[in-house]
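Just the one chain here, the form predicted alone, laid out as structure tokens.
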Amino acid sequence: MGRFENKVVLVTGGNRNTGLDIVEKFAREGAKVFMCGSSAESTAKGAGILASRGLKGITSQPCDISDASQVAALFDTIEREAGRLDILVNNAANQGIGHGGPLEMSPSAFHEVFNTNVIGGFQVTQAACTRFFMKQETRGVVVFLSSNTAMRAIRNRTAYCSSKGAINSLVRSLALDLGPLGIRVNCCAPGYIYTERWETLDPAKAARRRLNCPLRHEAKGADIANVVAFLASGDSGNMTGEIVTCDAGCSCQHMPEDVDV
């Protein structure tokens, strides 16, 4: 029997990249999984990939988590089809790429990133708690996806780095307030993850990125899914408010070795 047998899980942003691996992890360990993407097209594409991996029983529904009405509709589906929710994984993210540096990006672009990464994550969590967790004898678990850039910024990604720092603070605050109610809130903070964006990288640039990693390789989506599953399971039952970094050792060094002089 899998760790998540008879559990109901929602994975936001479960339609692509690491989200697909998180959905797969829970499904293969027995969970009934709901997943969403920000558009009908991307959600359908993700559902097709999951089906090609031999996964069944996954319910997919488009949901822009920055839109409260779409969040409500998603939770209506969960209530109708499952009647409960045990685990929420806040994985959906706006990467904030292509907006330029802090002097060039528009305030509206900054807001877009925060609307998904922070406000969206908050209102999905609030809905999970009020519509399900607080009405169940066994309270739920929330896992956010943050980033090691919350601790060490990268260039020309001001909105993204700021939003991930806000997520870390949100996790701690939610854990503090929801802990007495029996709801655990934790976070996985990845570094480099091999995604579709890596497939277009110049090989020399990819090799240089890997030099930033003491383990010499970026994470696979499955590596992050393993951490998320641990935080969602009873194996981490006495943990809340924690930010667990999974970044091949990037955060433990002052500088990569080729500039550490």
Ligand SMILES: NC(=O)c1ccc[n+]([C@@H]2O[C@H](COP(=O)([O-])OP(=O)(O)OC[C@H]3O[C@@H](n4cnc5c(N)ncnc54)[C@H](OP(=O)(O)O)[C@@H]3O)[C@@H](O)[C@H]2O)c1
Given for the second form:
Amino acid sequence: MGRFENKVVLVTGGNRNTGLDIVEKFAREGAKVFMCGSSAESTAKGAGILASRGLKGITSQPCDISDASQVAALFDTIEREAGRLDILVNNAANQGIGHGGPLEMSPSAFHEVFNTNVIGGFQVTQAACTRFFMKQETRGVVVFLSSNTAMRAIRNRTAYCSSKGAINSLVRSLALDLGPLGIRVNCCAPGYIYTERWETLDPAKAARRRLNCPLRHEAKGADIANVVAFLASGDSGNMTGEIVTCDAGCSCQHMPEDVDV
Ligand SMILES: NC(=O)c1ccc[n+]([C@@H]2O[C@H](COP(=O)([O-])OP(=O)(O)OC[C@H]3O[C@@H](n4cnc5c(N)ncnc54)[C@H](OP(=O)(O)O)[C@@H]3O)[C@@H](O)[C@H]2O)c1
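Provide the structure of the form predicted in complex with this ligand, given the form predicted alone shown above.
Now the complete complex, all chains and molecules, led by this one.
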């Protein structure tokens, strides 16, 4: 019997890259999984990839998580098809790439990143709690995806890094208020993850990134899915408000080896 047998899971941004591996992890361990991408096209593409991996019974529905009415429609579907929710994985993210530095980026671009990463994650969590967790005897678990860039910034990603810092604070704040209600809220903070973006990366740059990592390799999506599954499972039953870093040791070093002085 799988660890998540009879559990119902929602993974936002489950249609590509790391999200796909998180969906796969829960599905292979017995859960009924719902997933969304931001558009009909991207969600359908993800559903096709999951089907090609031999996974069945996954419900996909497009949902821009920054839009409250689309969030409500997604929860209507979960209600209709499963009647409950046990685990929410807030994985969807706007990467905030290409807006330039903090002196050039428009406030509207900054808003867009926060609307998905912070407001979106908050309103999906609120819907999960009010529509399902608080009505169920066995409440529910929330896992956010943050980033090690919440603690150590990367260049020209002002909105993204700040949004991930806000997520870390949101996780602690939600954990504090929801803990007494029986709802746990934790977070995985990845470092480099191999995604489709690495496929067009200059090999010298990929090698240099790996040199940044004490373990000398980036995470695979499955590595992150393992941490998310741990935080969603009873194995972490005494943990809430935690930010669990999974970054091949990047955060423990002051400088990478080739620039050490
Ligand atoms: N990749 C890394 O190296 C890395 C490092 C640290 C942390 N992380 C974090 O780990 C998580 C997964 O990363 P990733 O690189 O796999 O992500 P990704 O490739 O950038 O994919 C982002 C996902 O979020 C969805 N999304 C974006 N805006 C949305 C919205 N408004 N509503 C609903 N869905 C939306 C996207 O859907 P569409 O396909 O429709 O756009 C996509 O499925 C993210 O939270 C990310 O910040 C990643």
